[in-house]
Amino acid sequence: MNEWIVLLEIILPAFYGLPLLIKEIKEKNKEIMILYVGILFISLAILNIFAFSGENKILQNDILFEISPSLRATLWILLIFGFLFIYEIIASNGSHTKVISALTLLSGSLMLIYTSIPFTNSLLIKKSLIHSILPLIGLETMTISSIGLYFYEKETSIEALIKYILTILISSSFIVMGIFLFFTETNVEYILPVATAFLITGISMEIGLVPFHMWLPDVTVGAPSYSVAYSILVGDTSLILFLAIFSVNLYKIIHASFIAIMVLLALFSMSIGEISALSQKIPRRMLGYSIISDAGYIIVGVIAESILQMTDPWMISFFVVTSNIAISSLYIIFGSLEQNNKPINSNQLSGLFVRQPMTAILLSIFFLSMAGIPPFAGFYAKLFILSYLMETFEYWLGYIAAFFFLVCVSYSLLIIFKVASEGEGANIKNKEIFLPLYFACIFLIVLGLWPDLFYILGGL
């Protein structure tokens, strides 16, 4: 049964790192644990075809899961570059207990992938508890795992960590209490919104959106940067798409003046991000306001999918795997880059393109990706935005994302004529995290040139 194939897919990750809490697999045999890894994602890209095979390709009709062709072209886009940042993790002498918990966040997040369209259909039509509890249990899985992933030995570090368990805890409140008020039956008329309201809330904590923000610069800055790249690609992603899938399909039913709040909170977002990136001199916090700023162009986004009556999240899909696989490897870069585990700040990067020109390209490309020139993946993902603004004939929210995205390309290139300048900085060392680098620059080139690429996953 595909059904049986999806949940074997779902819970193998987690379980296929128990081994390592017994047996501890040595720095020196990193090798070993790289080719054991590999195992894992090989026979997950293995379920995956097989879950999809016959009949319930997209398995519409599965009482449990049900997956869009746009979430099945991110979750390929996962499993791939999952992979990459896990080896990313051991090139950087991750121990076993971070290898341990990025798999267990990949448990969380193909849980979460493929129960947001069930858990969406179940609040409306079916009731069912069961279509809620599996999301619950995907984010708590997420959220032991990222503490994992982000606890290091010093002091920024365990800062960092506790405003990120504070976050989640109330956030994960937020989450519980919109859906009891789902299945609360009463015939009051704005227990829907109000429910809508606390589930939006505190998924809008846990992906840094305005006014609950403040806790995500610190948290990327504090923590390690191969542990905040893997967890931005594979935990940000899901849980951005299952706050879009969550929201498009809601959005007919919404009060108006809950749409209007969306708006605003996206507009600020926007511009909070932005300006405040502007004005950071340390890069991997830029880039932290960075992603608070690709939470309000996804809520507008949402929007005009909304408007636009597009059950499947093509375009957020697009913006969000394109966006955070930038914003992933260049937090590798910058850590790598780091010298005692201190942060280093933008002067330290100038004369990298004459000391080392490859790491230098890498992330001027990341960096124009984000930006949105072409002929990158990020260009066609910010004129999707547009575009689709312009046919629900929202100009003015078009206009001020347009406005917005400039600002992005103002310190994106403030970056790159640094690197290309003059001066003494720091090196990277370790030349084993150009691997996936490599890969990653390659799809959204590719991406770029050929963005039908994402729709032909899609259909795989």
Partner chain sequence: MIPLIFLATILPAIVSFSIFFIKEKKRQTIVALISVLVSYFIILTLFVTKGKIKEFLFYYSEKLTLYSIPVIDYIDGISFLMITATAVLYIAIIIYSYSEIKERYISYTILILLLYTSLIGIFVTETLPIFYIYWEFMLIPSTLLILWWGGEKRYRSSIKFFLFTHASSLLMLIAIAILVSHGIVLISQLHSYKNPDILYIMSLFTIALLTKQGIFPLHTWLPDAHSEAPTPISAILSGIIIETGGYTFYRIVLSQNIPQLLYITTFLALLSAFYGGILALKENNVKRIAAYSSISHAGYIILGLSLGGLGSIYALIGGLFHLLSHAVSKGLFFLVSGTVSHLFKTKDIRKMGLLMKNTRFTSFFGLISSLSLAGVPILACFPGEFMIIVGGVQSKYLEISLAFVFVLIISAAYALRFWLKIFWHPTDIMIKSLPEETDCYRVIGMFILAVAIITIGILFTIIIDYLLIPFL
Given for the second form:
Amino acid sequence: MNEWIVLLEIILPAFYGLPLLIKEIKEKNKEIMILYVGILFISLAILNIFAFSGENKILQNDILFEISPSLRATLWILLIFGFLFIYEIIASNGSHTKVISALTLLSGSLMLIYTSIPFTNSLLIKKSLIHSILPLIGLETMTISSIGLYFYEKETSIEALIKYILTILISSSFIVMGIFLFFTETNVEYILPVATAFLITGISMEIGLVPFHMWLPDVTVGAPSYSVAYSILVGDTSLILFLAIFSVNLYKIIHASFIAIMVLLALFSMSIGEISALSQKIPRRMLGYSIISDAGYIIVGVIAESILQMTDPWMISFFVVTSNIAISSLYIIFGSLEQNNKPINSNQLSGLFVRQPMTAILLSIFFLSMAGIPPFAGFYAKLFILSYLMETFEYWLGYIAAFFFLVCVSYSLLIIFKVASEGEGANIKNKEIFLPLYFACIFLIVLGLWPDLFYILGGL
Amino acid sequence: MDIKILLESILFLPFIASSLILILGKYFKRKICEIFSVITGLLTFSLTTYLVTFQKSIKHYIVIREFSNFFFQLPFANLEFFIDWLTLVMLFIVSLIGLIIIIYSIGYMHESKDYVRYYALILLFIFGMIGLVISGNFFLLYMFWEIVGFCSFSLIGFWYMRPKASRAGIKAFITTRIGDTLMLAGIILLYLNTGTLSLVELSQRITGIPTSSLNMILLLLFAGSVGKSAQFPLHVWLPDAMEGPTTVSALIHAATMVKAGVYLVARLEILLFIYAGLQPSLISMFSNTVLFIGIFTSFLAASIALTQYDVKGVLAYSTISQLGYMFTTLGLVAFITPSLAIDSCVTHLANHAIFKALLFLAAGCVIHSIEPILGLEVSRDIRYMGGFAKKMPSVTISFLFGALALAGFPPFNGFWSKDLIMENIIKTFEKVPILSIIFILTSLLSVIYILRVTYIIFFSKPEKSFKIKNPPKVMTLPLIFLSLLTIISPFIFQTLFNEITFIEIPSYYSLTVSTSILCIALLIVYLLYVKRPWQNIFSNRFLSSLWNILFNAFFIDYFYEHYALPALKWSFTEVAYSLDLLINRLIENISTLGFWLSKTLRKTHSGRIFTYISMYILGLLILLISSVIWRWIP
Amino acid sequence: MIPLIFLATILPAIVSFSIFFIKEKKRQTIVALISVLVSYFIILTLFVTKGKIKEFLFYYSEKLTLYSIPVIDYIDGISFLMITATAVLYIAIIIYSYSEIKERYISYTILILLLYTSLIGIFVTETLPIFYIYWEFMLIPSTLLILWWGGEKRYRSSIKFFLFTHASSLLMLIAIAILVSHGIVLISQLHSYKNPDILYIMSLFTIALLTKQGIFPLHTWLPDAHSEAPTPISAILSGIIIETGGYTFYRIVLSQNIPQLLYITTFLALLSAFYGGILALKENNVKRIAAYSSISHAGYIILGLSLGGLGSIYALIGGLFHLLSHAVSKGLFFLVSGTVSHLFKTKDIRKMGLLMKNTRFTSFFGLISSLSLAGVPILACFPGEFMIIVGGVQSKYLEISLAFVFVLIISAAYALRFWLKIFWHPTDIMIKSLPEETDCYRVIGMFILAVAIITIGILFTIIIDYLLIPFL
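Swap state to the form predicted together with its partner chain from the form predicted on its own:
After this comes the whole thing, all chains and molecules, with the earlier chain placed first.
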């Protein structure tokens, strides 16, 4: 792996955004900005291919960047859908600062993905500071740029922003504490479990596990919808993969009681997420709660994979990719339905099928994929998770997961049926947002009917 | 002509005729339909007489196995015929009565528009009855049994516009259906124990069945015949079946269909005792139940018939009691030799078919004539009739002949068969005295009720006389032919079937008993109805309440209608309905529970930032403690 | 060689997209009819020429899961039996709905064809995950069909229908997940799965299948869904979609010998036969009578199959045969009840009567369907019921057969009540005028099913010898 090209690939998006600040590009209309960003993503793709084909040169004496096939597959999807969702940001006339912060977010997540494997290797074998610092840098760039992404003048989003800033500050402090505890030289045997505890709390605060889930619904409602969509897809995915890679050797470090507590928290987050989503009136808030429940599934999946000692987290990456694409596209649709940025109510949705069949079909497809109905990718992800759960835990956890799948199906069904019934409701403002959604919907269907595509992407 | 073709033609001729009438009937005038059906009746009758007279050579029985067509490849369901003297007797009766009924119904159904459906169903019924009688295995017998049941249902409810008629049709169908399903269970058990259903193989293998399950099978089959021949528990449908046209009552509910039950039990007994050579004492449980039900039904029906005002109702109850006689003779198998019992039963069956058809048709004439004046409902009530002797002399004579035959006066055919039964019953006097006492009582009652009806209709003074037109020639001629038959029928049957003793000089003892019964009965009728000396005889409390019980048929029908059925229905529907409600309510509650839970959960989510931070710290503490705790727990 | 079976299943779905561009209503129905006929013709020729065939298509997921999941299609006698039932019912339904469905006809035909693909898919696939995909995919079009063309309470009953069946099939998802995690992917590999928790997995399967079949404790969705669905859809629903439960019960649960489970299913089947029959007897809404009678006949099928599982071949043949005969006769029963409620503009049976006078055809079809449901000899349902009784007694369960005979009486009662009350008896509540005969499309639709019932009733020995016995 040619590390020079990888380094270039990580830094390029961050610095590529700077010229946007110059005055005359700001006023130009959207096409130029889209073109500008398009060039960046094409170059990133080319760099990505070259990074692999060339012979591998190393910056320092030990390997800084390493990637496994599943991570490569998620990387490819991040690149494709990153471009699509930045296109969304521009299409729903987000300001240029949003675009810049989105690009920096992308570079942060690339950094995190590339450095997660060296971090976990160095964790156990040979502790080296550089390996611990790099993921931290990636993590911090992501969090700071997402603050820029969420900024919006309206006072409710300001309040959401403050909550978000407070949460990520606390979580990053926990992560930093965790990482440094890992790399201290003292060989007191209880230091490692404490370090993992700190690191796990930090990350689960970002994902939205139960005790730390309070901020997520408010932020997803307050912040502008296109930025929430982008940050969920790009930000959360890389974070969860970092957790998955890191947790592979979790099993060796800490005792089973910690895992039991983690499973318990996961169950709580599943239940609270799904059940409180049932009675939500505002669809965006309902999606927030479903993200919390997804966090629960992810934690359980991560633990199952770590017990099975799967070095390459295929199942988690597949699940995260499919559910995040579905949720973020739903956010885009709900965002476009709003008037003057006030989140719509669920009975404003009724009768959408009669007035705009295409939006309604897209909406129901994304909801069905999130709920896990067969012809779409969500089903295969759920089948994947269930077979792993059955493999590791006894059957009871499978049952609880299946029950919560059902609750998820029921509230997504409520929305679909409301859309399909008669009545007067909101209309979509701008039509340009449809292109990426068509692509996302087709991608989900194709992935659902032929999951091996994800594997092939990995090997590219 | 080879017997195989003969049988196929006898069987399928009515079927083809009925389907032709059903399909093409609309396009031809009424005359052509009538002539066409009379020809088919005549043809079947002549073929049967040919079969009966020229096939003397049958020793025991003949079995004809039809082409094993690919229709019925299942082992138990191949088309085969089984002919022996019992089948020949039944065939002869069915075709004879069928022919007479068709001729008679030309006059009777003259005004009604649905004659196409009527003739098609009558011919279909004859096809079913013939098939039932000659079928060689129980599966085929059950098929024809169902067809006959369907025809009786559709003919009872012939005037489907009248709710009373169609309700009577349903009642008949459901009660017979209960009997049929039990019979089906019996057939299945029979098949599973012996492996075959065809009569020939059964005669060899039936002795192999253990006696307890053999008794069970026979009882189940007897349940089917109880349903069809309207014996005690399932007799409620026959009096209501009188809603149908009188020709239907004459053909189906007097002469042929109700005999199917008797035929089935007779067929079983012949199979068991004569062909398989089983010991009668082995199946004593079965024969005793047959005996008990026969005796009890005959007494019950005879007593009810005394008080009925509807002329067809009286005749219906008298049919039930006469069928009770036949079942009693079949039940006497354990006491007297089986062949004697079966002979006496068949003789009574033959004679009863003739004089009961005669009685019904004569009553039909009377009803037909006063119907246009009094309307359908009232025309059957004997209180409005009276003094018809002067108006319709030929009908009166024929009704009188039928009545005397039923009562058992010497020259008529009823006398021979009744005395034969009397002889058998008296033989059992030493062992079971109660049997013969009840039998004597029932024969006394039967003489009284039939003479009462004849006197009130024909010879009593009418309150108001109204002008009625004489029934057409086409209805009176069959009556005269039938009344002739009541006298000469035993001799004809004796010449045709010499295996059975139709005419047998009764012993001195039974002769005295029967003549004394006749005289007492004559005296009672004379006193009660002709002279009426004690006018207030019915006023005292005991007699009037007895009369009321008898009139309402011991409230059995009332009990079924108002207590048994509604209770059954209520118990099922309420239980099922409440269960359905319970489960639906359960499902609804789960969903409301879900929504309530989510509402409460949402309340816990306050917007304040400080709760968030405190939750973070709490979460961190939980994880820290759990990661370190394992060092202290042992 | 080109995957013919897969082509036959996918063909209607592909054709359904082309319907967008056809404007005229009549041509749309013809296209739909042709696609159903062509797909059936392919399968017919395949079955006739080669008998039992297996066809490998591609690997669903090669590397992702621990075990590779090949996609295999196959046809044998029983699946061919079910496909014929679906094809016959579909031809009748498409013709019937030409005059029944007035608005949004294009999306109606598209959804019906998608439903057809998913149904054929279920009878044809052998891999479990793909089976599950077809199983769930069947749900979406049928719910939408109920939702958009249903009766008054359609919103509530369609949600209940979707959630109920989806919840139970989630249990099946768990069972499939367990099997997949142990490496069992194909239905044919099922009997090689030996470890003790097979009873556990099979009970999961049974719960899902019995809900779909509408057996007693899990049937609450059935009456609402059927009475609210439009007539042709409720005919498909109770004709074919319910039978998929029974068919898969035979394919998956009977491949293992687990007598304890089969005792429970026999008991439940008998209970639901009673329950459905009695409620059908009491119900006054025409469509709900048919729905409850579907519950009762579902009890027959599962009773036959589980008795077959417990050892008697007769009951097994009876159960399988009843799948076909119930599909056809219940389809006609629903069509007749739909036409009747259309003629009288009400669903209440008390307001109906004396239809025999001027609607000769509908009353004849009503007679055929109700007598067939009552189990009259020459019609479709008699052989199935008769064999289940004989099978029950053959496997020494005499009391079950006797109880089953009693259920037959109840079914005769409600079938007769349906026919007499609507066609023979005068109405309880006076109505202004008797309706005239329906238009010709509805009559043709019903005629096809009536012919099917009679032919099945008469030629049942051929069907059993050539389609069932060699493949048991």
